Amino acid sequence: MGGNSVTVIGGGIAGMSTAVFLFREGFDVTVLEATHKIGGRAYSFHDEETGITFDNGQHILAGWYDNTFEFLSAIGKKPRLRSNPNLEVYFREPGGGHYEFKARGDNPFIAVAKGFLDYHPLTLKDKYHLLSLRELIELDIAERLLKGRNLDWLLEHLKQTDNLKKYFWEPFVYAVFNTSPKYVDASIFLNVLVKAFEKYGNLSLIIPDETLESLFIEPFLQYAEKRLTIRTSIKAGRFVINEKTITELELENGEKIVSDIYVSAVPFHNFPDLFSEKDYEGNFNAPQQFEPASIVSVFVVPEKMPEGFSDRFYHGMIGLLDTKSHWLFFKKDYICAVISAPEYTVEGYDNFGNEDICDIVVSEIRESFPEFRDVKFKRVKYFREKRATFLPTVDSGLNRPDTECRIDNLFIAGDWTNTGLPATIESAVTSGKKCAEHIKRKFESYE
């Protein structure tokens, strides 16, 4: 290799983080984005009717998102976050039943144990069976035990009761994996569990107190202004490959891009389009088959928040039980109801129209929160991100590609790559950091 130029295809979180970590290592980086904006699936939009800027869906961070916080620090962003160093979650169910889980203490295991002792929906039998979790995390055989198993199997194996599943595991899985336990690879679940219990503070679920635009996009663009080359509305065509090396990238407008190194940071469903059929089949063992999963957000804007309501729910996040909505996020001026992978988790979802879903969400808010029964809602807006994530099944785990592949100067980033994590912001950023590390090592080997 004669230089250190890198072309990153895709300007979502994976592409942004790849570019930042590569620049930090001294590489000359160009980012190509097919749409008119940077950010991929993390973006905000302005609603003219209410004057409110909504995110395309409520994103939460976790205390164990080390690479995400490193990325934010690198671009000079100090985020405004609502967080507790320990896990703290509130639940509601129709009829006004309410429960509170609070982990307490510096040792993660002891903190969670204390939280469960005081968590009223659980019986003594439930709490006893939770002891098996520590065993699982500490067992050397855990990885072998879980190979090829889904989370439903694991919860049964650990004798987790129906009560435990309803009041803790299912809401937790919806929040982290965007689907129900039967679609989750048990090995990925264990990876997340290990990270969560690794150190004090990792257990927390963190809600940004600002839009995705101001948290990620604006500071990245400011950072990139004098450091990176960003080209939007530039759609990649195909790689030209000669003897396992990309010689150029053809763009759809006819332009040809020549770099020392190329990084694909496009979503899984766009990845095969970067290759001719022959090149794709010759360099990748299996087709990248993933089941996309959507996230539905319903934005509910009340004429006025109930007196003192915001003070009580300052944390902004409440799990709903026995409802089609999974989580509610309370903002200053509106409520965001989230339904994770409704095509898999809501029976008969395909028969519902957008207005039906909005009516259901409004009804569930009123039934679960007596404070809202007489409150008028001046705006209810439905939004669906169709390919928000993919199902983290056992089969998908077999198909997730590594950072390096058979093509010598191509590296792969994206939340769908082999990061060992579900399709989260942390997975996307981790993939970008891995790309930078692999490229640095490979580039040094050529010198």
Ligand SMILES: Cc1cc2nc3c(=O)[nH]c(=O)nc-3n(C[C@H](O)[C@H](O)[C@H](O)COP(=O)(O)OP(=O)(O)OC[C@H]3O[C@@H](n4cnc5c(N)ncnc54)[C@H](O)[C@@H]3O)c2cc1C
The other form holds:
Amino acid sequence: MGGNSVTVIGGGIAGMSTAVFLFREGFDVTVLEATHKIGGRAYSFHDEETGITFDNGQHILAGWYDNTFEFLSAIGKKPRLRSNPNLEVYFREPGGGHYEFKARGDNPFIAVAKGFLDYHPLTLKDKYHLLSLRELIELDIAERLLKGRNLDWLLEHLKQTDNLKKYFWEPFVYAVFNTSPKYVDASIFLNVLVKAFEKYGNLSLIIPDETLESLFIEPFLQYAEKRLTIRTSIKAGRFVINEKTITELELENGEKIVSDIYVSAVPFHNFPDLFSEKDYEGNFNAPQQFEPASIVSVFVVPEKMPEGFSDRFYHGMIGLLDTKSHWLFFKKDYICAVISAPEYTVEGYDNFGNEDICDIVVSEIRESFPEFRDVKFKRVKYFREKRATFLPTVDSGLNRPDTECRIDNLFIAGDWTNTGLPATIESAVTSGKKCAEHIKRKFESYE
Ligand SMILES: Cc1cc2nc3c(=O)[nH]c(=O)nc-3n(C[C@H](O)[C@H](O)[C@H](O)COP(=O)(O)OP(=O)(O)OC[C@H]3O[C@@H](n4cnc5c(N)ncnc54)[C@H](O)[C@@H]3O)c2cc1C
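Give me the form predicted in complex with this ligand now, not the form predicted alone.
Full complex below, order starting with the chain above.
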């Protein structure tokens, strides 16, 4: 590695953050993106019929997304976030049941304990069984105990009642891991839990008060203008590899790119395509065994938001219980209903047509919020991202590649790489930061 040129393949959050962190270290960075737009799985689109710009799905940030906030600050973005250092979530049931979970205070453990004490759907027995959580976070045997286990097993082991699962664990597991506890590696769950309890403010769930376009994409493109080379609609083909070193990258348009360092920031299903079969088998142990998980968003646009509809719900997050929709997000002009990985969380989901789901969501909104009973909806739009995340099953961790691999000048980023986190923005940015750190270290060792 003589010079300092880097080609980053993939313009999602992982590629964007790798590029920014590398530029800060003095590297000359080019980002190649196969599609016409930057953002990957985090993007916004304009709906002609209503004039509204929707995100491809509601993206929630968490208080523990330290690397994401560092990335945002590096690109000069002061997010307009509805940021509350506490964890406050509302739940509704069709037929009128409504509950609030509020974990307020400086000490996360005490805050959550108080939150549970006042959380009405839980019985005294439920609350007692929650005490075992603290034990889990503090015990260093946890890692050994959890190896090869899924979250279903862990919740049973911790004697979490059905009530606790229904009113607390399942909604949160859907939101954070995009699937049900059965498909979640208990160790990944513990990693998230530890981060969430690390310090004051980490517990909060942050719902951006703006679109993904304005939060991530526009500031990144402005930042890139004078610092990075961004090439969209350029699809990387194959690496040419000679004795553990990439000598060039062939693009699908026939062009060849030569740089000192290459970073793959493509999703798991595109990664093997960057190699010949022989190079892939020779350099990567495990075949890719990830399963994708989808996210369904139904955008519901009322002719008019109901008169006097409580201000506190705007930009908030409401968990629905006993419904097909898992979470509702109220925006200024519309409601976004989210169904996490319905193929794993909603029985018989794929027997429903898109219009059936739209009708179900609308009736769930009306039944859970009487304020909407007589409101007319001018648009109900169904949107499914088929490969929103990967399923964080027990086996999946073994297949997550490290930043460095057997190929000397190749580094790997992406939410699916070995960050210990579920497929999230924070995992993508963390992978980008790790890439920049590893590249810098390797580069210095050559000097
Ligand atoms: C509906 C939805 C809701 C979500 N909600 C949340 C949430 O609430 N909170 C959260 O933290 N995360 C959420 N996520 C997950 C988050 O969006 C992803 O984890 C993150 O965007 C992944 O970024 P990435 O850069 O790793 O991958 P990607 O975004 O997939 O980027 C990879 C890029 O590589 C490009 N590419 C592929 N092959 C090539 C090639 N050969 N040449 C050039 N380019 C190539 C692709 O076009 C793509 O742009 C959600 C995702 C979805 C879809």
